[in-house]
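A single chain, nothing else alongside it, follows as structure tokens in the form predicted on its own.
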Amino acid sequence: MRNVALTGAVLAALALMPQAASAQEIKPGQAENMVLLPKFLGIAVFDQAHKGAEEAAAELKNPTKLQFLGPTPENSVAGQIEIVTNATTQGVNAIMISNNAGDQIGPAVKAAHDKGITVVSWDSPIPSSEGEDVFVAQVDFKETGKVMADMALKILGDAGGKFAVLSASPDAANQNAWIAAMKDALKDAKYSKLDLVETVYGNDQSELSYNQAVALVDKHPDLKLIMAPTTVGIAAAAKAMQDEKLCDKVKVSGLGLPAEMVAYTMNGCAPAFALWSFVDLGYLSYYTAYALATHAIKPEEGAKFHAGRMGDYTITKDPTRAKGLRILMGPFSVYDKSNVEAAAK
């Protein structure tokens, strides 16, 4: 009897114990004004991401049409600003936020957000989280630095070099993050022949890249490598190299789109180069956003949620800043001659 009492009282502290929650199941069909904001628009990625932010707008039956806003590049701060401040007035009641403005953007975040619109960083959150719900990120940022690590000593070899870093704007998060992550993991002894020289802007602007890539290597004769975090950047530098007939000299890599890098890869310019998929964080950073703004889920750490063909998520404390939540998407993907023909197609 006693062993009976026993595994009764077992049972009943069992039933007493928080059991793991499961991911709430979003109800489509309602209507919410919804706004993608890119850093600006005329970017390959940021379409790709607009592509499958209208993938789950279909799924989720929104019959409000998805807003794609964006400033121009020569605009990309103060445009983001204009496009959130504007939002408060417009009925909007969700933001979605690749972030080129930095803490710059905060009080128009702030204060869309205490007006009830719900704000989702994606690609690029901000840095202190004012007025934001929750980070998308599309990999882990430290991942990111140490990746970018990885393909300049593959690159490089054991005899390393002079690399170079050609980032997009000065004020993106994402960037800073990832340029910060990669110096991290230069520390390794085993990277310790990697000599990083430099980091400039191009701002993500093709021609100022492109500049920017040849003025490094008039820098720097002795340069093996340009590192471009950035999809624009990368393949400016490309080509660069290319025009100034400098590919077996000088070697490209960093963060690409296939469809844009192919031909770089085949010839040798850009050995290796990274990425994930921009139409899979667009969709889903729409469908968090529109499960915080139906309030199918709260913005707190361990709300999970089903997105649609993509599975469950969990939105947990962002570990690469002092404040926020992250929802992490992932993978990453690195491209060489052996797989980078058929994923551009």
The other form holds:
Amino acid sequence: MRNVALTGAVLAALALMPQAASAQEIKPGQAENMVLLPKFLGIAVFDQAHKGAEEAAAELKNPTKLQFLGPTPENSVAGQIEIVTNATTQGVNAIMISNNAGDQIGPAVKAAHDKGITVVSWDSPIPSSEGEDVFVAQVDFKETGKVMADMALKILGDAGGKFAVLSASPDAANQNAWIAAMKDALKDAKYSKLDLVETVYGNDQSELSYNQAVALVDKHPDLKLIMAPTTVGIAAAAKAMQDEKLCDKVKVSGLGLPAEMVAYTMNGCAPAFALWSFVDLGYLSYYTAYALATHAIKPEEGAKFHAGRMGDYTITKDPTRAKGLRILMGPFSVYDKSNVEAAAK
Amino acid sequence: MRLLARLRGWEGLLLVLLVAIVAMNVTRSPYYLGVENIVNLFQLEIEKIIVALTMTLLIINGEIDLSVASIMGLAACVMAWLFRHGAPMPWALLGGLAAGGAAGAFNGFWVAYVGLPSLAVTLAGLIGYRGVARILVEDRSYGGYPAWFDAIGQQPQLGPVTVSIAVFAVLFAIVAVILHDSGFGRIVYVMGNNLQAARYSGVRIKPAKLSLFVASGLNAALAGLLYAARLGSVRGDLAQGFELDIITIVLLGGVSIFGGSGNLVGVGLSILVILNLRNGMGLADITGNTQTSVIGALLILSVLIPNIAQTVRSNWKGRET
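Beyond the form predicted on its own, can we have the form predicted together with its partner chain?
The next block holds the full complex; its first chain is the one shown before.
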């Protein structure tokens, strides 16, 4: 009797001990039908994420071809819902979504999740986290805010001045979190001369973003900087300032792709901008979704796994949302005249 | 006899197209015939096909309503705003419907009583109603509605069928009776064919036109609220751009953009053609621009084929005489 009790106590103690710290290796070669769903097709960064995911798929020897499906920009919400619903009907194993529908995607994703489909969000999460297993975050959202505030300070200098934000859609969870984090960062005394006058939305469409940038300058004649935390917005704003011959007066900064921004950085329209690698983001998202779909790991806090060339990652609570789990990728690269040409190649 | 004659025309062509698309879907995807998929096939576009019903009446009447998608957004945003400000859900829903009816009456007043072209009036509505919607919810999304409201849009309530699909079926029957089996339906056609003739034969044109626009506004509002239920949250761009898809469905159904001709059988077939085509492409993993192009090509053909047929026929006749 005593022995049994003792064994029981030992077992209980073992169970209470923290999980072994080693990262879970993933078994390659399993057939998993996986869908990579960007906000919409035809945007360079999502093609890069696709490239990274294909790289991971090849490494993991998944015999089922990765499906890269996306809506058109003008039909993003309804299109994403349609693709998730059809994928659910087909009974795919995993959906990796960069959510552009805010919580409106919730019901469709929940239906998929209820059917046992692994749902990983990347780039932009599901705000309520409903139906989502884990969010693969490109960078810490707080850090994004700090990096943007620092770039603004560097460009505007100690004299400071007025600046505006040109964002993507009003309901894009990632952009909204970054802007909120930037506003938080701006409270620090060293940014006190920076005056954020307005936030406008270009819906990640080039033409609309371009017009919004021009409208900003008309509305605020003493504007000195447009901060666009979206690759579409920053390129459109830089083009607008260049076309309007305002680059000496109004600078552009934010999150941009080196290949799209190199010309504007070299001619001084956009002296500095930042980004992470979307190839890595696609790669890590694929590893995460594959690990979850093959049950190598569970979608719970503390689960650890080995993601190929990128090393070990751990699932943690997502501090940027009320609920939900995340995997943090990081880090940031800041580009300026000194390094943009090399990165653009 | 009339049915046979009809089937040789445009509806016949749509039917052949539909059979071909369904046959292709059945052979290409094992999931196509599942009950769940058939429900989804309707559910994913249900709000558009609901609005297409009143759009059919308007276009046959020789008018058009470009503001329907904005009214969908307006109704949903009014509902969201009222609910956010403490109104009980049923009142918020009624408020949304009332906003849609008012927007429709506003359109109808300028068209019927002032005599402005509906293209211009409802284009202004498209911009204006969307603007009001965006002001109401600003740049946020409003969710957190009662569970019963979300369930209406998201879960099957009548066997496998959702409330939205049942609403569509009932409305389809009502519009069919009105259009093809009532005095008002004949008036709708006569006005679309020849407004002057209708006026001189004593048809009360103004109230008739006004009532059509009010019906369009109310129906769009209903569809907007059902869409809000399906999405579970509302933002200012809800249903943005839907008007073109809705008009596409009606025109593909053989309704003349100049008014006076077309019928609900054609529109019903057109709905089935577009929905099955979209669903089939979705299941075949064809998305984005490719899907849009295929449907665009279909519409171009739908405009070209009858015209070419007409030309060929008249040339042929010319040779005979």
